[in-house]
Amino acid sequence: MIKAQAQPNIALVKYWGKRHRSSNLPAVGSLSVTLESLWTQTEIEFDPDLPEDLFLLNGIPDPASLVRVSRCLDPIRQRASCTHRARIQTHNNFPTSAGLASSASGFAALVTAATTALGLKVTAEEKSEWARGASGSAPRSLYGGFVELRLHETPAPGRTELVPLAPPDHWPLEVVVAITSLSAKPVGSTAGMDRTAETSPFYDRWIEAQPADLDEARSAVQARDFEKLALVSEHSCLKMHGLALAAKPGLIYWNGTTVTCLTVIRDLRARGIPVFFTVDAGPQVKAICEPGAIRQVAGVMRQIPGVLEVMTSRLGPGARVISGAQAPLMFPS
């Protein structure tokens, strides 16, 4: 039985659609920061006399998720050879399902600690492969600190190269985590990608600028640029969010206290304070501060009326096994 954690990591620079649906291969790179006070935890255990895989969501079982799990689960069976049947448990200390990168902390959790409880000596490409058939953003919660996921086109298009940027002593920022609601979305990320890039007339033009955007952003975390990475990732939050308004219908992901915090925030920053925000696709919103200001950032948000909690993290590691000894190679791999 091993244990893994890992962190949510929120992208400043965003993908939002699918290049290719069956392979879950984004249409875009993005650069994310991975934090370091959300977590989550998974537990596995590979048990012969299962029928069938079980998976438990902070203690509940949730057979909705469990075909997504099993999915994600198949192609790491399939290189250590194992045919059991898993059993899985999952526990998240921040909302789930609620913009806070759920899905791609419990997908890089859960690669983690399969490979490792199946004794497998894989390279980090292949983890970043089966972490991304199951969420698209989970790779990058493989890495802590500053990580980017580029999309190559060649060799062969449909390529992805996971960068890990720099440590989160590099420049070590922190987050101010507003929560405005503790409701599932009501149209999930991928449902929404997939409307957007069908519906949306602003799409094709998101696709060309993003390389610029990834330049910038990544020029701005090596020269710790604050003002610089502050526009590059509100305008891509911006943008990301203006596709999504203007699909057919148009998906609005905010509430009325994530408008109030983005203008709260920007006013801060007007006022000599260094901190920026983004915004995944949800409510929730994220102020990045300088070392430094996250107090006055964070009493500041508490304020704002329609804040059910606040939140504060540094920048934090990557995915990493917990507990549990290394199973023996009970498989060839």
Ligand code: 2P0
Given for the second form:
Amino acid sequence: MIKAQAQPNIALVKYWGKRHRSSNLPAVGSLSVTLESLWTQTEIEFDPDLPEDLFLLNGIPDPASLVRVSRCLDPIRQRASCTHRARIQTHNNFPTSAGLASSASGFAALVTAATTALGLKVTAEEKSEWARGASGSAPRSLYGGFVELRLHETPAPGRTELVPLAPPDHWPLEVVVAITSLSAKPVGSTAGMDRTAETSPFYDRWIEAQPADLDEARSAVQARDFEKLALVSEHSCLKMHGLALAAKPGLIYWNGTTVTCLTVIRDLRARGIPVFFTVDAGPQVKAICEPGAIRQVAGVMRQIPGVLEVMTSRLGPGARVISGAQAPLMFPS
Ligand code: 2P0
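What would the structure be for the form predicted together with the ligand, given that what you showed me was the form predicted alone?
Below is the entire complex, every chain and molecule, led by the chain shown above.
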């Protein structure tokens, strides 16, 4: 029995759109920060007597997710020449499927636990590929701090490379997560991306402009330039939602409270408080702050009518095994 832990990551330059649906290849690169205080813990045990994989989420069998979990495990089993089925138990300390990147932390934890349980000596690239096959944002949770999932056209078109840009202590930004709804999103990310790619008139321009946004964000992280990172991150977020809004029929992931949060965060920044926003495919708002601003930002967010809960986090480490075996952290510090 091996237990691994991974944390969700928040994309500052967003991934939205797939190049290949079958291989889950992203159409664009992306750049994210990995959180510390939200986590997924996954235990796995391969059992020769088990007829089928068994998946429990927060203690309850979850047949809807089982197919995706088994599909993620299959190439790992194949690599280990293992035919055994597995018993998998996953716990999240935050709401699942509520726009908080539970699939990212979930598949990063699963790949980390499974490869260790099967005694595989694998490269970071192999782990990244297995995680990406399950969820486009999951590889980024394999590393801590600032992470880029880069897209290359050679040697094969659409090859991805997972790049650890900087550890958390390079620039210890903090994140306030404002929960504005606990309902599952009306259209999941995969379906939303497909609809956007097929029908949004802005999609081609989104793909073309992504390398420039990534360059901008990467250099802002290297220089610890908060204003520069704020501008490119809010631009990427609003652009992604703009594309989705322009799909047919339009995808509206926000609610009224989401919009209020965005205007409040912009007002705070205009008053000199170092904070910017990002929003993923759901109504929750993430406010990224310079160290020192988090208490004030969290206090303001808590007062916004419609904000149900506020969570705070520092930047955290990558996926790692936490019991059952010795394994190093994936961030080379
Ligand atoms: C991201 N999102 O970069 C973007 C921004 C949401 C908005 O990746 O279809 O669960 O499994 O590859 O990774 C959320 O979608 O999608 C996501 P699939 P995923 O974080």
